[in-house]
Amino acid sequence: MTNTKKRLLTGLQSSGTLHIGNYFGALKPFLDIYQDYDSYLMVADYHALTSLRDPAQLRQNIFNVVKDYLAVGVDPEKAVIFRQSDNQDHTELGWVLDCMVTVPFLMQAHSYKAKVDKGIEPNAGLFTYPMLQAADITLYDIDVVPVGEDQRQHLEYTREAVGKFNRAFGEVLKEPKEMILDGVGIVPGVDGQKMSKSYGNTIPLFGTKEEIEKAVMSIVTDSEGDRPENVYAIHKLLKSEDELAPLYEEKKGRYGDLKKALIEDLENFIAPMREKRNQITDDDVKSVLAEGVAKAKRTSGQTLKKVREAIGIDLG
């Protein structure tokens, strides 16, 4: 019997503390309906390479990033669970696609744009990093791709590279959409800019109560009126907007008050997936990534297949 499922794949960087801005806007969403699909799940720490300089860090966000997957209730007998860099396939690829786009069109990535407007020096990995994320995505036939609205753009870079090298050498890799959830957005962080492991503004995933309640303490409430709206655009992520609206009738304009509820229910949402977390060894991890990586293989290696005989290096 053929294999039917349509097939999904998504990824995020080991390259910090994952915070509730990735479980909503890239895990939650693969979570909902990986079941359905053939399922990817990847570790893109050759893409935390464009960003990290320090082993030690590394290594550990390594087993972290694996531990949040399986905390959050990913199945490893249900998704493929794997680590970008066991797989030479994705560097390979992506030395390819780099030879399918042209150096404007890289320039153009909001991505690389951001990050030199902020004054850092781009290393040539930071410029191809889309690349390298169209391979991933490509090497397994993927359909669709559960993002948040800030990868929007990367899925458009991968169907543009997937468009020139099927335009140049023949059908062979598959165009993917991106998955992004209504309602989500960009999850803002503390601060009211967009939550991310680099502008030290997160809520962490799996912090301590204390570390929520210091990051929720925190969040900036400057905004008119009675709702603060940075503490509720986090809170509708918890609740409906029907659920919460008895509570911010009554805390009308009690911000502090408003906050601790959230604490109380960010807790709630937390507290069972860190107990679970807290039973996930290191070698749990090693084991999941090596069955993760023979099974993710046996995928790429047909489509690398497909590629290498398109381009021409396969002397038969």
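Residue numbers count along the first chain shown, from 1. Between two forms, the rigid core is the largest collection of C-alphas that superpose within 1.5 Å. This structure is a prediction, so every number in the text was calculated from the model and none was measured. First, how it differs from the form predicted on its own.
Once you line up the core between these two forms, the Cα of M42 stays within less than 2 Å of where it was. Comparing the forms between these two forms on their rigid core, the Cα displacement of L27 reaches 2 Å or more. Residue displacement note: N166 has its CA displaced by under 2 Å between these two forms (rigid core superposed).
Right, the form predicted in complex with tryptophan (TRP) is done, so what does the form predicted on its own look like?
Here you get just the chain by itself.
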């Protein structure tokens, strides 16, 4: 990584068993750009404490999310992969930024209100979450943060906190910009709705061939027409329309044969990632995280030193 690259950070949280909708909607857009930046990938395990009270599950989530990213092709030599809780600079700067903003300001956070509306306990961690997130970003002099459109406010909150700090203590922290990732739009599930675990309509990203076959054969097909649109919508994630045109013409109206073709293409796509993930051990993950946090601390330590000097708690 060179100093001429802009710096990028993304937070990783395990969402359980990944499906191809996760891959095409979020993972692939990131994979396509991360090597163009000085990229930091942070496992956001402290953030998980706002709602998760299962230590075994949290521990497993940490291993899973790192294995997922390594398996889909993220190179730990070309990105800094680290764990938030391994670097206490995050919580220290988070507290400093808490002191920069008001309670009414934090009360306006869309994510806080949405989670409370869903019945999640309005604990203090959930309330001040945006400031810990702001610390995650500003510790590393981040230029851009890839987010979905619905997460734009997170960056606005970060810039607000950074602006208040800089106006009070001088230009110390960098204001990041958001990078809105459009992905590929909505990835359809086997029932034609958006692919989602909550709908039970997914095709597992690291599934066995039998699991892939079971999911594909359950795809709801049209009762009319020569081309099963739900099958085709998933198929064109893997191949171009020009590549698919002769296949769908040759097997026009033969829905079962087209599903079998999709199964083979999915297996060819998924098998290498599945095999790679199966070879990644927990010790491999620990090694990646240990090397990553050592690199992360070299950067965050410089930022925190400037912050401590600016606010007057570094006695020199």
